[in-house]
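Shown next as structure tokens: one chain only, the form predicted alone.
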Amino acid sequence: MKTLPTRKLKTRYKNLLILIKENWFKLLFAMGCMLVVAAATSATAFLVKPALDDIFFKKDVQMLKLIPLVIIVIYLLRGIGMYTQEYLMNYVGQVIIMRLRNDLYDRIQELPIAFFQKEKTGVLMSRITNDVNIIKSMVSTTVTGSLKDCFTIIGLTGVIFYRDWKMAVFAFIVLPIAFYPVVEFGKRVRRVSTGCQEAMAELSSFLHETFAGNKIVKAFGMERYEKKRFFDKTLALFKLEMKAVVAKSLPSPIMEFLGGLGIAFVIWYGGYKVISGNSTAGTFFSFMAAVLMLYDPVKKLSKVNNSIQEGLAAANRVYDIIETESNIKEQDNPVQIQPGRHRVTFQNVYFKYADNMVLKKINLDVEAGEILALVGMSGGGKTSLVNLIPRFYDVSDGQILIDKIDIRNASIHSLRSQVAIVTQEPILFNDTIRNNIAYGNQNASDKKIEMAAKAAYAYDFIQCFPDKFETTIGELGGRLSGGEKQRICIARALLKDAPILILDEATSSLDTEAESLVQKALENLMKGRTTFVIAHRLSTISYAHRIIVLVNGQIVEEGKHDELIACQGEYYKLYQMQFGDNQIGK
């Protein structure tokens, strides 16, 4: 668990003071309200001596009609305050909280793949439900509270003080030492709360590996393991929990004995007061009143410190965030490409992942509609090459260009429109086939959907569904077959209309007869397009102009099959052990 300087925590609770503060005027007229509710519960203890010294001892008929209607008006007035100031406070709280989680995803999409290699997608999704709802109840509950109870702490010492300013300070004598617990345990309850929330995010994440995992964990027969991980976890949240649970529990306890001790303490010298006739029993009953409606308040600004510190730990990981910088950066003034066909040039191109150099000196120029196999065992660099085109990654050192212009220097946004990438996992989302389809051009009109899913081979499956293009494909398209996915994610290729393609293995993980309708539709894809194509199996790269290989990172060797096959290096070594021997040259 981290500890961040004190510098970083006071911005990030200003920021988030800032957020409150955009809602300034709900929030004053919400405090207007919480004054009122203040006034009359402070009133409420007030009228207990004219309750009891006119009515009741006096018997002045005309205080009996009065003081019951002022305290008909004091309640409704006070329940008008407390409606109006829990549904201001309530609203500017969830806006706030709108907003931090809009600030949260905005952020997420905005870093780069890097990011997402090393974060798990549950601790993800964890910050944005969980934490930002911490917040949520901090914000919107716990600040409510502790201002209404500030405003009632106050107006009731105005009470007491006005009925018996010594008997006032003897009361007021055990606070600042019932305060102690509050503040020592808040530490406690925010350090247990971060380890809580990190439990949470760590549960989250395996349940989204398990539940996406769990055909496979079926096929191995791993149910009784998967399920002793995720009791271990438990277990470990549970001990956390009761760790918090101790934190949060102990200063009410303690608070409640020292509340007890200064009201001994005023009943025994208020009643000494009476008796010897320095004082009436109105003025010690009302006194007395205030006096236990006083200790509540005090006694739930320690719950409310405990939940502030559980909010502000979630602010800190929620903030985690928010501050992360991209690596992947813009110019202030950045280049626009211009759509049209387009010139890849890798000029002594450098990569590593941290420490770890996967590309050597890339030296590599690719004509405008040229199509480009890269082959290779599996390690050898050919992802991370094609990752680079479109800036999912920076290179380490040299320069990436397309027609001349260093893709560093231009707009990511148009460096990305320029490109279309077919992966190995076909990537949809739960949602239509249009939708699915038309999800890099949005704007597209039915006729060229249709046209896309028909050069992709889609069209005819599509329409066997009831709802045709309408249909909704489930999770990761988890209706369709691996061929249908991978057409619909050729369709939403085609609709793009990139000029720069890139197919990360796109037949890798199809049967045959899947793999010859994809292999046409992908015909149909690279027509006239600049196209980098990673390939295992070599029978599918025939059509390229040109194939590279790539071993330990480097270009090993380049030219035209058979030119390569000639050359009895790399890549003859390759076909020879997907084809044997009595396959080479045909």
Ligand SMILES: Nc1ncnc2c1ncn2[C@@H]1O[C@H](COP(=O)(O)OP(=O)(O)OP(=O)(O)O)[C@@H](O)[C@H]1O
Contents of the next structure:
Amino acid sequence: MKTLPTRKLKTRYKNLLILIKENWFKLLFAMGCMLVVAAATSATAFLVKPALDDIFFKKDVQMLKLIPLVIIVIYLLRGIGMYTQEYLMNYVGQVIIMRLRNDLYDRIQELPIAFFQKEKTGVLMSRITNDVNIIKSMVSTTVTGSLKDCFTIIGLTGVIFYRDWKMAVFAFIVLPIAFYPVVEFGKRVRRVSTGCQEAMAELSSFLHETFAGNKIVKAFGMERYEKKRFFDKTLALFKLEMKAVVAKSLPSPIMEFLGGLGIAFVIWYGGYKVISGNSTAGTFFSFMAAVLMLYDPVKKLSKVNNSIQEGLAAANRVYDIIETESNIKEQDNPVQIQPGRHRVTFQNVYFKYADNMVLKKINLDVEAGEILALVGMSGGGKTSLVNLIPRFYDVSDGQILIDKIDIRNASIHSLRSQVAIVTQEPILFNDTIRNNIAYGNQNASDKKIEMAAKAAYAYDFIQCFPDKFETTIGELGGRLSGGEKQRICIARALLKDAPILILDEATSSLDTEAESLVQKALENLMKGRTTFVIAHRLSTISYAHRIIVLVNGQIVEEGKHDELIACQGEYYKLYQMQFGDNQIGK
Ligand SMILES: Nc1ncnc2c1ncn2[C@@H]1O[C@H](COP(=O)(O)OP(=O)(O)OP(=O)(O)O)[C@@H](O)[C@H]1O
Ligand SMILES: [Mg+2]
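Show the form predicted together with this ligand, please, because up to now only the form predicted alone has appeared in this conversation.
After this comes the whole thing, all chains and molecules, with the earlier chain placed first.
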């Protein structure tokens, strides 16, 4: 576990307390109910004496009527108190869960792409589902449990002392000894519980990956391998959980044993006093009833520490995320980029993901309305370059300007509203085709959506589905073919109708016929827009105003198709590889 400075830990716990405090009224009411429950429990123990002495020994008829009635009332009050308190405490617990989940999701959605590449999806999911629940149980068991138990213990202790204070003093000597194992094992619970939660997150991450990638698991016959990996993980988790069980379960029996010693003493000493005539049977049994009833709240209280330790471990993990700072920051008063045509300028841009410089000394001035094609070998840095424009990542050095505004000074929302992008991997959501195309433009009219679909050459295949635009396409668009997915992505970008257009291998999954049709639609769309188009198939970029060739993160050539062919450099080589010698120059 990461060790945090105490100050930071304190702020975290304070944040949790603030969450709890927000519901103070309900908590106060719940506490009132707890007092009722505790008082009722203590009163039951108290009544043992009059019941025994007055009814059984003195044979008092008046008491015979009164005591059962009082007991009925006590139990009724106790029941109402218990239910109300349970309801309120769970209400508060669930509100806290909801708040923490919302805070987490709110934070995670704001974090940059780099964060999602670093963190595993399954782990993040486990934070929102699993860890938050552990915090809730900490809050409800601790606050409910401990307060109710404390009140009950106080009440019962009162009865015990009232009945026979000397005997009480002796019986209580064992208490401090009993709490020692609780504290010691609590520390272990926290440690083991962190391990368990991490293993759990690891497990959900593994599940996510092997279910999502199940086609490859099957295709490569890796079912047995993945099963073994999973079994290893569950075994590790099992071992950890068992360690937690040991740490959690040992304090209770130790306490019970010590409690047993106390009870043995009480029977011996109290019985002696009754026999020698110094006390009544009623006093003794009332005392005993209180001692026995004490046993349950004390045992529960000993478990509260476990739940606090587990909860704090989970809280730390949740706050680790909530406190993550995004490195894609916005200025306090960011410039709003106005809608319209834009010039995009790269000035001495360097970019690295980790250590390895992926883009070096990029100088590029793309005029408003210019169509720029980026070509080059796989891994050359094309996608990385265009990712910098909507600030998916920030440059490591240099700057990118839109109409002379450094994009780091612009409002991220206004910047991204000016960019429409078709990413290299088609990313769609498990929703209807209509909603996928209208993503970000929820209010678009059906007519506009149909037009975008037509332009992206998607209309015909959509019409073939039974539910047409209302067809749900499965997780990540899993029910569509590669080319269909790509065309929905293009339609989505077309509908956005933004002045800066980024097409990263937008037509790579289409057949030649579909490609040439979509190509025409795209060419129409590109008119008047500042466009960055990435393509491996050089035939698809013949209309570009300018072509740049990226090799190992550097622009090595720049110019029009014919010029680049003429200088017989990198572009010429790429072209030659695709079309063969006899086609050159065509
Ligand atoms: N998220 C990432 N973290 C670290 N390195 C990355 C990341 N994404 C890409 N890279 C590295 O950056 C380099 C450039 O990748 P990029 O995706 O920009 O290439 P590309 O020109 O788009 O290639 P392709 O034509 O295959 O799409 C590659 O060496 C790649 O390994
Ligand atoms: Mg790429």
